[in-house]
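One chain comes next, on its own, written out as structure tokens in the form predicted alone.
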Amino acid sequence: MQVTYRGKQFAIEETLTVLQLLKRLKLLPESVLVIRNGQLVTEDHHLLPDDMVKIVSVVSGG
């Protein structure tokens, strides 16, 4: 899969869940949104080697 996060791209050639990917990248699940092929996915969703994945940081303000 092609993973984009903060302007950097990573290639991962295995099937992982969203949570496994975030752990591998040392990201907290509550701090990011994961978009697979244009659709928001949850932590238990399986990501396949041909997926395009974008990880977006969650920003909150007050």
The other form holds:
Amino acid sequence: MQVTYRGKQFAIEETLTVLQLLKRLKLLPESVLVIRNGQLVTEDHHLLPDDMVKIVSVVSGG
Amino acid sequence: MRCRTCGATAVINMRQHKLALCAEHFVAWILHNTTRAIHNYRMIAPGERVLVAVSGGKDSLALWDVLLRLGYHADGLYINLGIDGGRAYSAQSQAKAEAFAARCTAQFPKTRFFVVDLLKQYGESIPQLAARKRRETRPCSLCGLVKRHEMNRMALELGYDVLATGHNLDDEVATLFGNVMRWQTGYLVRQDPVLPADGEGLARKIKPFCRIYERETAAYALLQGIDYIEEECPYAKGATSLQYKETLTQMEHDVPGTKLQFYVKFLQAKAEGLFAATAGLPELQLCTTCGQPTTAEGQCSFCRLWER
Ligand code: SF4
Ligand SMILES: [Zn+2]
Ligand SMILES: [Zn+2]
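With the form predicted alone done, generate the form predicted together with the partner chain in the same format.
Following is the full complex, with the preceding chain placed first.
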């Protein structure tokens, strides 16, 4: 799958759930939303090799 | 995961509420919860006109969208701070706010949108003002002062009853945490979902998203196709409030609902009289230049900024 996070793009070769992907990136599910092929998905969702995944940080402010 | 209401595939799981919802029912849930906050905290009376301060970010644009959908008379105000940060931050956020305003006007034809450009209005942007005041590394307190003043001024000049900002639960909790860490009793007394108008003709200030997590406002914006600016203001980097948010989110991860509890119980304790004895709110007088309330004699701190 192709993952985009904070303007960077990288590939991950395995099939993972959203939660596993976030763990791997050391992100808390409370601080992001995950969009798979344009659709918002929950943490138990399985991400497949062809998926385009975007991780959006939800933290704003200063 | 399945939507609790209809059983379709859920788009969001909110552990803090033990609730998963599909797109349709999540949007309805946000509208319902905002309505509840508006009623419970008596934020907007029937017929009142609301000015929404929009930054181009997810929270304020989502709030504007929600208020319009709920049938309120809500107009937008964008304040251009003149911040560049090597990526035209203010110009980009204004473009997002303008594009969204156009969408609002198309859907709700009576909607209006106002822009205040600090550079045009006062001859200096936030970075220029901060440089003159030797605050170039951390202009946030100056910036906050200027934004508050300009929101008040516009609401007064244009005759709005209510000024709404997009502060979400995470913002409120980070502020509360900071105020508690320093036992800022004066700030704690004044931290509230609704602040009554400080003076004649000024608007009441409301935060209709104060009980909505920022992950939920972000999901709402995404699901409604609201194109918001994802990048932060360049000066937000390293802000204490962001450090607090990180700590609090770790606590929320370990015990879902921690943030909501912390905030709601604070409001309850305050309603029951905690902090009241220490309140000692200073007397307000009217600024001799702009007429807004101030604790200082003569000019308010905003007007003093421009005296050279
Ligand atoms: S981060 Fe600071 S400078 Fe930037 S908009 Fe917020 S208060 Fe202003
Ligand atoms: Zn549903
Ligand atoms: Zn003044």
